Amino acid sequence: MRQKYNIMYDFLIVGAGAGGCSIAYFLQKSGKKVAIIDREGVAGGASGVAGAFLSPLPGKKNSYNSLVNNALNFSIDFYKKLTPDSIIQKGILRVPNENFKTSKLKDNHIMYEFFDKKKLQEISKSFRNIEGYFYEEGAMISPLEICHKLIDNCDFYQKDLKELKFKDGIYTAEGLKAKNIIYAVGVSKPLIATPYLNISPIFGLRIDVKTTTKVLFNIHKSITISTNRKDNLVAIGATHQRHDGAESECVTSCANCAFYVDNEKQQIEILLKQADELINLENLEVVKIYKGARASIKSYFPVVGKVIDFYKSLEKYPSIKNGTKIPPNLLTYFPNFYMMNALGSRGFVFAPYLAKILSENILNQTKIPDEISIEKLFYKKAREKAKK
């Protein structure tokens, strides 16, 4: 990757995480000047300790996890494409529990095998007494290889930036110059007020373990584990804590964030319980811990497009507020200015997909589907805040 200033950049990405990344593909592959800036590296953050496993979401046809699963399947034939041997499709067996019931996995539109007692201890005797639903879509990915992989042809710069400039249709910031901004920071305090936004952390752990057992596929409860690796490694991973409510932001690194200092070894311990409730994990190790908060809203639906400026749409149309249905094309944004945030625990998942969506509203002016858009959370915060 290559540091250049004193140059004008088509686009100036901030964050170079997952969705950072892939937009930062598909941008420079329309032969567009692009930079990515990020403080703590290229998947420095949430990315980079992720799992990064590519589950489908069972259940029920909906809007959300038709949106997963879309996302899935382009997703992974994106990777197989852009660098294969970073993804490993083995699969992935999913074990009811509170949230996915028998039932729930049972009534499913997706394809699956059901795996009783019997099947699995014939798989493996490693298993314990589980039962579970089998996906052969599920997968795996090296997260640094693929976010360095994205961005091989753009221009990476490792600074914290505080302020962004705006004159004469040009945006600089620490010494970068950028015809459009495109905002993938994740739960960090965002640049502009975006008041409709409201960001909760989802606080997730990671540890890689050395084990004598040879795990044939992936494994999801309430945590997931994973097939072994190139490595050998095996990883175990779940997000642990949802913080609604206010609008929060990371102002630490999560290797100094209470929330993970307090509670380290706790949830490590109950990483390992939880992981051997399903398969006994032989000679086990831990070899390395990861911490990191991902981006949520309360829906859980990503969130990409060209930022609205509140106040000054509602200074405008102040009868938004009543219900009137002002069109998304006469409301005020701010000046070329984009969004790709929220992708949750999904990351990996969303990126390419969403990312292909972003640069083709970007490059094309095609419409964003409604239930990602950021005109959907405008009008709704606009509206409540009438209510108030």
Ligand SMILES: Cc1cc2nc3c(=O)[nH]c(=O)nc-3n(C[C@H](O)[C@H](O)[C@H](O)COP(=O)(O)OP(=O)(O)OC[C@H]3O[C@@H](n4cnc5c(N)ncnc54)[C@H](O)[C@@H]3O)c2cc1C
The other form holds:
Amino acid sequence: MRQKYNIMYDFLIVGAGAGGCSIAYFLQKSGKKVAIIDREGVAGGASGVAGAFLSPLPGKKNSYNSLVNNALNFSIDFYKKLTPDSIIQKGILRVPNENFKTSKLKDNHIMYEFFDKKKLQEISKSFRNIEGYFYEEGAMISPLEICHKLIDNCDFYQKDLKELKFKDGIYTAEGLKAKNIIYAVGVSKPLIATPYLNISPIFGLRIDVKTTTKVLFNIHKSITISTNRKDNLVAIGATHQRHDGAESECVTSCANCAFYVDNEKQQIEILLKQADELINLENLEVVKIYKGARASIKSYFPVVGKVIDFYKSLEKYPSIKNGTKIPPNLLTYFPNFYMMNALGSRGFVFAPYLAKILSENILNQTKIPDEISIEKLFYKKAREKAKK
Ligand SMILES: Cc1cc2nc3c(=O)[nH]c(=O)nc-3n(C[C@H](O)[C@H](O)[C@H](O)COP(=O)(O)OP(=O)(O)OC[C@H]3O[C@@H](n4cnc5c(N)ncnc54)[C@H](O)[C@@H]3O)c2cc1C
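The form predicted in complex with the ligand, contrasted with the form predicted alone above:
Zooming out: every chain and molecule, the one shown earlier first.
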């Protein structure tokens, strides 16, 4: 897009992935003038490589799976209204594995139907000798179509943000001016210090395959096999490789990462082997390989909200380190600066739901739930410093 130099944007969003595009959507819908930038283009980071499956999280109810399942219901409904052609909802069959044993899949607060081996054979002779739990809400989406659609009414610029200036209440960045900044940068290092947000990249690879076998619904054990998409291809993914020690900035193209182990061939073999344990995909041909890094924190909870200035807040109230309770409204925040990150392996499940929460917080000062708040991470990090 030709740069509109004279526009004063209400919001400049950095990162045009699931997170950035979703928040752009809600702010623009509320009548705000929104610009969004990304150095890689729209969905050029993790978002462009996602499966992108929308799956429920089974098990006894707890705060994390409640968040996931609430987000899932909201987001499926949201995508269906936004662009019905970009979502395929045919359900997902979960086959017990190490982390989700039969008891966890059975003892549940969400509805399922048990498919034994006989039932699965009746559905399709291609199934291997497996049984599992079928959740009908399971869906998949087209991530690129969704991200583009979300920012239809925003100004997108392909730019790499290297410097951010703030003067007289206005941010200037790469020739653009805005009153507020929102960071949705995934695994990339932000330009401001957020030591309480310890993002560890989790690298993943997934593939698209051609097959003459019809896959009637998504199937998940350790990896997921999709139902046939609109282009008739089947997605298989994804691998997980934790890059915990990654000190250097992750620039999303894995070959540049010091921690990247180039074992592409081996990972594809693992995916195909795991897929073959679930279903016989005949005349199979790998047609495309996708690689990327998910941004995750230890607790797996995503994070949204106004960004706290860690060092200034501690300078002002050093006793926070010893556990003194200083309320959030007395902390120092970067002016008009927000973020959404750590969407982990469920970015497209979380993004619209969190974007709604964040936009309401920005526009109407509604409270962000503690479990996904920046404040929670801030206090934890501040007190951890004292213990050392
Ligand atoms: C292999 C794989 C499979 C996955 N499968 C699924 C799935 O099935 N279902 C699901 O829900 N999720 C899945 N995910 C996770 C999902 O893709 C992520 O959670 C989600 O895409 C994260 O979105 P994001 O907007 O936070 O980050 P990203 O999509 O990574 O976007 C961040 C963007 O910020 C840009 N950026 C960073 N710094 C700057 C800067 N300084 N200037 C300009 N631009 C900048 C980057 O270029 C990048 O495009 C998968 C991820 C991977 C890697």
